[in-house]
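Here's a solo chain for you in C-alpha cells, the form predicted alone.
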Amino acid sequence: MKLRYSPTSPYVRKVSVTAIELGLADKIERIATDPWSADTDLRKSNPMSKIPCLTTDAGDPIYDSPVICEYLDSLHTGKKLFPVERDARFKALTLAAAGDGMTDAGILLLVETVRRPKELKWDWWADRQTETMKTCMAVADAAADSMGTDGDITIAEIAIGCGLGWVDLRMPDFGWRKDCPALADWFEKISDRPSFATTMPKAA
C-alpha cells in the first residue's frame, strides 16, 4: 500500500496511528506530497486533491481519512478500532465525528485568521469556527472518562487525540484545557501511548 501524506496533517496522523495500532505500519509506503503544489499529480488519485490518500495493493485509491482508517481496520482480524456491535459502533463513530469536526473547524479558523488577507477576513465566520471547536471539545470532555488510554481504544480516541494534537501545534494559545479538564487529563495520558508518541507532530 502507498500513502500520500504531509507531516503535520492531523488526518494523516489519524491514518498513521490507526496503522500502528493495527500492526500495518510496515506494510505502507509513505510518499510525501504537497497537495497545494501546482505540479502535484494527487488529483489523479483523489479528485479533491487532498491528503491522506491511500492506494491499495490492487492499485485502488481510497480517500479520505475516515474511509482509509476503516479500510485498514477491515484488514485486521483482531480487536477492531471500529466496533462491530451496533451501539458501540455508532457511539465511536459519533465521537470520531466530533473529533473530526473540531479539527475541520480549526483548519477553517486558521485559514480565516492567519492566511486570509486582512481586508477579506470575516469575523463572524471565525467566531463560528471557534464556537464549533469549543462545542466539539465539550462533547469529548463529557465522554473523556469513558475513553481509553492504555487499553483498548477506538477510532473515536484516535480522531479526538489527533485533532487535539493539531490544535496544540497550530493554536498553542487556544486555551482549551481550562474549559475541558477531564479531556486535558485524558489527552495527557493517551499522548504517552506509543502510537501517539511516535507520531507527535512537529512544526514544519
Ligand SMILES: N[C@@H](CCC(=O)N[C@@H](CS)C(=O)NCC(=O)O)C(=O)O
The other form holds:
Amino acid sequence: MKLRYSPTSPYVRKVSVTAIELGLADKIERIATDPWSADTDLRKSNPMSKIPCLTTDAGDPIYDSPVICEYLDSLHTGKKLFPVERDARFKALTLAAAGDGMTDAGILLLVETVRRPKELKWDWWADRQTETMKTCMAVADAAADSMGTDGDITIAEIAIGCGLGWVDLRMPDFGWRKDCPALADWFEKISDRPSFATTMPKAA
Ligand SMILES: N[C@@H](CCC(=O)N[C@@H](CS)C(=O)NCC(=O)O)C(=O)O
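With the form predicted alone done, generate the form predicted together with the ligand in the same format.
Every chain and every other molecule in the complex is listed next, the one we just looked at coming first.
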C-alpha cells in the first residue's frame, strides 16, 4: 500500500496511529505530498486533492481518513479499532466524528486567521469555528472517563487524540485544558501510548 502524506496533518496521523495499532505500518510506503502545491498530481487519486490518500496493493485509491482507517481495520482479523457490535460501533463512530469535527473546524479557523488576506477576514466565521471546536471538545470531555488510554482503544480515541495534538501544535494558545480537565488528563495519558508518542507532530 502507498500513503500520500504530510508530516503535520492530523488526518494522516490518524492513519499512522491506526496502522501502528494494527501492526500494519511496515506494509505502507509513505509518499510525501504537499496538497496545497499547484504542481501536485494528488487530484488524480483523490478528487478533493487532500491528504491522506491511500492506494491499495490492487491500485485502488481510498480516501478520506475515516475510510482509510476502516479499510486498514478490515485487513486485520484480530484487534478491532472499529467495534463490530452495533451500539459500541455507533458510539465510537459518533465520538470519532466529534474528534474529526473539532479538527475540521480548527483547519477552517487556521485558514481564516492565517491564510486569508487581512482585509477579507470574517470574524463571524472565525467565531463559529472556534465555537464548534469548543463544543466538540466539551463532548469529548464528557466522554473522557470512558475513553481508553493504555488498554483497548477505538477510532474515537484516535480521532480525538490526533485532533488535540494538532490543536496544541498549531494553536498552542487555544487554552482548551481549563474548560476540559477530564479530557486534558486523558490526553496526557494517551500521549504516552507508543502509537501516539512515536507520531507526535513537530513544528515544520
Ligand atoms: N476529511 C478529510 C480531511 C483531509 C484534509 O483536510 N487534509 C488537509 C491536510 S491536513 C488537506 O489536504 N488540505 C488541502 C485542501 O484542503 O485543499 C480526511 O479526513 O481525510
